[in-house]
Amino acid sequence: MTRRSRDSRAQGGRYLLVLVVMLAINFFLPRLMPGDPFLYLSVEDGTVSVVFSQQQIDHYKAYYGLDKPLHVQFGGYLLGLLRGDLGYSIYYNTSVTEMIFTRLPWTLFIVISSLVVSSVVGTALGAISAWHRDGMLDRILYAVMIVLSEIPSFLLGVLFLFIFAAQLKWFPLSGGRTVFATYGSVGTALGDILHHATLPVATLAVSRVGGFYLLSRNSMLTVITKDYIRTARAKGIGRRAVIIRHALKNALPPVVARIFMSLGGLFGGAVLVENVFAYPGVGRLMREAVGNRDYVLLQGIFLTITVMVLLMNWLADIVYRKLDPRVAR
Amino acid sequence: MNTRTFHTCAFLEKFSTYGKIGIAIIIILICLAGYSLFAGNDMHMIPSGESLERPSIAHWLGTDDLGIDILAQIGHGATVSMSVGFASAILAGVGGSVIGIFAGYFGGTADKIVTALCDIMSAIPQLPLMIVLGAFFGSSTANIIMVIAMISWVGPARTARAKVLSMRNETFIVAAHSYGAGFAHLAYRHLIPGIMPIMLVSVIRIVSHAIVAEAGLSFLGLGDPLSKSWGVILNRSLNFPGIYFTDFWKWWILSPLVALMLLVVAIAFIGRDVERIVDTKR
């Protein structure tokens, strides 16, 4: 609690610190690689031919801005960003920017849903876990989720791809929605698109879910040996009033953190399993750009990715404030 | 409480059922992998039999398309695998530790600079800077433990840290500083066998975050093609054509996978425990 309890300017001088080194980390990863751009685009790995004479390489490089100093490219590299400019792809030959905004609804799409579902499912278990403490049901939940909890997701995606989408046929096998198909309304074309997702979404809720509860379960059981839950007991209100209306209630501040700070873990995971169901999101352009060796759109992608969990984490900080005033100083 | 007063046999003890299942797994996945080390007959690598058949008493776990043993492979992938867990783990641990030790006691700048490197490493996701880190660097085994132990120190780092400014004004360490030792001695004597059971426990979960990240990375052609690791496996298994209309998987895809989620579940299992004994006693 000790990291949460700094002020909030310090906060955002942190968050603009990792902005700063994940700049640098982008700019000057490849230009410390050994090997030149040119060697690059134009060689296969390990062969070497004679593409460029060396007028054309003065040429492009003075093209690219790559002859002047270091600290003037980074500059260019900046203003470019400001503008929304990640530069070209080196395979597809379009621009980075508008090939990620192409494919990050989709992304967002799966992450949010199951970060909806994880959540509510997780924390909702874990309420009903800890009121019911150390019973039959509660001895159950705690092991089954805590195996969950230990299970990386591509790992479960990749079972769940196998028993419910290739042998029970229930779900597709991959892509975002059915390809070449004409819908006759907005209706079966949501359908369609839910019907892709439900397994994507599946995986990644069922991997977060357990962290949730566990969380979940434990800060509820700190919350109902409180001396208020007595009170209220004893005042005569039901049992459901008081868990829903006073331990709930205490209880969510640190669910409701984590629900923002596991982005950053989400849209990892997201990466794998988007990948396992072929999903068109960031995670499977991530894929497309080490497979091609495309740098220019990977830095772009991780860059985005980034700035997004950033940002996330930013708001978990303020939200967290509002929510718990005992933190807020 | 000294932790050398302990026996195995008490230690074992110790360990909630949960922890015991988790021994019991990694015990089974350590002696298939000693068996494939030593055995010395190679057959992870050269066919013993048809192509794609289904597990029988002569192939436990059937064969692959090149009719190789799945469970020789699996034994195989449990080394290379768990290599690369430990030998990660390891190296995170101890230069974690390293850095920690040093941000903690001699605090000022250096603790400053520490703590913000912390800071910033641990707000950037890191599977996907694992990926461009990965792709930059090549996929052989060495450079994927070291993008892994890049990544991984600031946990250690930040335990050892929080550890020695804790130990730091300790009247045995303040008693030790008066009759003259120095830092060296200090951390010899002290620091080091002060921090090392909570190092332990982050260094246990480091190993399944690497195993992981590894199967990650391999899942995503990152992985070392020449080490068969279980990713590696796995990868290979995906990318067969027809995998997903046969019943191929059931023996191909099932075996990897399982193997690695035994090996997480079993490493979780133990360090939950490791935790819970460490905290005990402190």
Second form
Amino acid sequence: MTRRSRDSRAQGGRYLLVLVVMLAINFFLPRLMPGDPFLYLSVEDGTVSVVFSQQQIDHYKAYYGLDKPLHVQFGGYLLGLLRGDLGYSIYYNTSVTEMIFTRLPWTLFIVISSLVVSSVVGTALGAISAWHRDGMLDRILYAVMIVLSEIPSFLLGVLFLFIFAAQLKWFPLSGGRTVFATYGSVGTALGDILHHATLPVATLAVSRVGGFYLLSRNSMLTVITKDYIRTARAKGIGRRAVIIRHALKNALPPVVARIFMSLGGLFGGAVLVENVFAYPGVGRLMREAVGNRDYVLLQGIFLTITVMVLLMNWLADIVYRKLDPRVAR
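What would the structure be for the form predicted on its own, rather than the form predicted in complex with its partner chain?
Below you will find a single chain and nothing else.
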């Protein structure tokens, strides 16, 4: 067995161990919340009503298997996952898989869009800042990016909502598309969706651009001190060509790895941002599931996010090895 095969198996084992641990956390964490789903199903305006009798609550707990010991419930949960069954939502009485895949495209759209914008803008500004190191432009960009990096995404969302939606009325206050709207063409429908997604995407992008800027700047500062950069400049190659062909190309591997690894943090930010803008994604669905103590739905959402984060980390490792052969060796 080659060293690369051993490393691949060891890495696969680590990812499998993380997945097993996260499955346990996904299962037990919702059950640590106070109350139970059937009590919260009977709550109206903060007051417990008599919609369900104790006999009915006992019946539903038995129906969903919530009257069994936790280890028995966990075993049933794992068996369901092996069959590809995420279960049925307690509150909505709908397939969890169907609910998640209905909301997931909305979240993926704003997450991927913001990731593209923040990575491109942050990398470009970082390269420019590094090339003008210690100059006025570098100092201004550095100060601005440090400030943006410290502002929470939900606070940025509230500011954008207040300024651009409530005051200037440039964008809608909430939602993913206009309610009850009829579209004459696909282009009109897409334009409406993009109009509603602009502020959530901008919020996530601005909250993440500072990280890409700092990483790109530091990587570029390391690269531009190399001998081949000085040689390229001595040959009379233009500044733009030196930056793009030589410096930026060799400074990109850590930035590319950061793009994949940022997905997990962006999902976390999307949970907050979607609730600020009432955007119909997985983050808003998660808040509804928490409010209703819907254990089954929460398990499905947590598992979906966990699998996507692990997948992105795995892809980041593969891409980083391809871009930088020294890591593979």
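Heads up, when I say rigid core I mean the largest set of C-alphas that superpose within 1.5 Å between the two forms. Residue numbers count along the first chain shown, from 1. Only a predicted model underlies this, so the values are computations on that prediction, with no experimental measurement involved.
S.K.: Relative to the superposed rigid core, does V307 relocate between these two forms - that is, does its Cα move 2 Å or more?
M.R.: No; V307 is a residue whose C-alpha shifts by less than 2 Å between these two forms when the cores are overlaid.
S.K.: After the core is matched up, is the C-alpha of A24 off by 2 Å or more between these two forms?
M.R.: The answer is yes; the displacement is at least 2 Å.
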